[in-house]
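Next up is one chain by itself, shown in structure tokens, the form predicted alone.
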Amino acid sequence: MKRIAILGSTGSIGRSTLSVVESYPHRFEVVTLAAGRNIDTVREQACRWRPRLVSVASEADAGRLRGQLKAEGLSRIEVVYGAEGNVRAATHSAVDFVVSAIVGVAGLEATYEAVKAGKSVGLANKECLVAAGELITAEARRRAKPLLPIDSEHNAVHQCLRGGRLEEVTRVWLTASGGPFLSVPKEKFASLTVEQALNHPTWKMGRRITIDSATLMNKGFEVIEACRLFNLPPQQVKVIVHPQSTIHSMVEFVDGSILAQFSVTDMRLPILYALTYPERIPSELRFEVSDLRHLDFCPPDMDKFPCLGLAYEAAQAGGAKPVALNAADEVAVAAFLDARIRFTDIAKVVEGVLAETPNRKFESIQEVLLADAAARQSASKLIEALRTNPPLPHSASVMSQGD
């Protein structure tokens, strides 16, 4: 029986572990739970899976869940708050396993504590090693505890790495669907609405990730993951287009050879390979081979992307190049959704915020954190000074792809 924290339970990837979970109820114990505040959705996850301890987001959230627990019984369920209950959920006694999921840094300190706890972590949180992959990996490294990748592409890397050693990788392929404007002409993106960047052709995601695919800035963010994940300097981890999303990373060796992995577009699967590694058990997530049939690749335009190239441009640097990145990001998108800026500005305040960063190297998750507030800082300015050029609304109508 596996004992698992679920970091970011009431997102679509902590749903998905908790489906996982059900479908193999010998095998897992669900221990905590950490939420936002999505108070209804976790309460009903705790009335479910009866854990030992939830965090929710604030003290008030708490008091509230407290409340309704008792209500049903459930008196007995501890419930905390903020980033010190997370880190608590996080580093519980009872937990074996840590799935972090949580959206963006407010997950970071929580995955670290679990790492220095001497947790195994299943990642989702691309964020977390975006901004802090050098503290966390080296954590790891010393407790000899391993970092299981959730994310699809990542995931991928690591059941082909099984085929060979590291040391025997020219190149690790990563793959990108193109998001919704892969066909649509540079010069219309100032024009995008945020209805059209939300329409993600293959996966059903959050907001932000679904704006950064199709800004392809999620796969720069994957391409540091897999830089600090599997100790590949950036010009090994390449990035390719292949609309279909069926082959989801392919990994090249010395000699040649290349390993690809492909299955269902279902994140249940990676999860499943996570939670069990380094077994394999069965699954009821079939792939039909027949879909092979069509396969398209092609290389990422750089030119329409620019986030792409800002990502590679961070990687290489690291330090607090890629903190700035994931934080100006994270505050532009913000922005476009709420219709203050273009969608072509979101590249235009990540490379603003770039260049006035100072680069250098962290030695806690504290100095992080703070770099990470003053790009967010600095990206606010950035944006106040980009709205005297007001954005379309939202209502704008919609474009077709192929206009």
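To test you: the structure above is the form predicted alone. What is the structure of the form predicted together with a further copy of the same chain?
Lone chain follows.
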């Protein structure tokens, strides 16, 4: 029986994790849940799973939830709140395995504390590796505790890496669907609309990650995650466009062998893998190999997708740069979604913030959070400047009016 904490239980990964737990009632026990402001859902989850502790966002929400659980005869479930509450959920003495799925930098501290407390951790929060990857992975290595990736690409890499030792790896190849603008010429990028950018060809996801897929920034984040998770320099982490997203990633070994992983595109699979590693247990998540027909690949166009190059630069620099990359991108994507800047401005904002960010390393999550806030402020200023001093409409925008 593996006793688990789910940080971010009401989000997509949190709910998928509970769906996996539901399928294997004799294998997993839900010990703690940490959620945000979705009190109705976390109350239902608490009633269904009877954890020992639940953490919510605010003191007021905690009080309300306590009352509701008491009415259900579940007053033995401890209800806590805030950042400290998340840490308590993550480090509870009865927990073996922590699923880190709180969105954004809010998940950093609890995840770091879980690793420091010697828990095995499944990582679904990208900031844990992009912004705090050096701190978190160093701690996990020091304790020889696994960090198991809960996303298709890194989970695929983790599986392929079983085919050899880390020192035997030449390159990791992350596959990218290429997003909705794979075959749109660069000249039209400045005039791309929010609706066009939200129309991802293969994955239905949240709005920010959908835009990050359209700019390939999401793949850039994954490059940084792979560098941290597998302790590889950026030049050993490559991206290849694969529109069908069937192969989730590949690992190339020194002898010239390449291993690739594929499966249905269902997050329950990497979750199950992380929860049961090094075992594999039967699931209903079947990819019908006999239905395979065509797989296509091409190299990414670094010129059309400058965010990918910016991510490589940040990966190489480490420390403050990836923090700034993530923070600036989040602010820039929000501005694009509000139609305050153009699609091509996202990369410009990120590039500007990266240039302003000093090269430095961090010793604590607190320092990471301060750098994150500073980068957000820089990004907001750059966005304002772009709005008050818009560049002259260039030929691409003019041309695209004829579409």
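All of these numbers come straight from a predicted model, not from anything done at the bench. Numbering follows the first chain given and starts at 1. Think of the rigid core as the biggest set of C-alphas that the two forms share within 1.5 Å after superposition.
In the core-superposed comparison between the two forms, residue 38 has its Cα shifted by less than 2 Å. The rigid-core alignment places the CA of residue 341 2 Å or more apart between the two forms.
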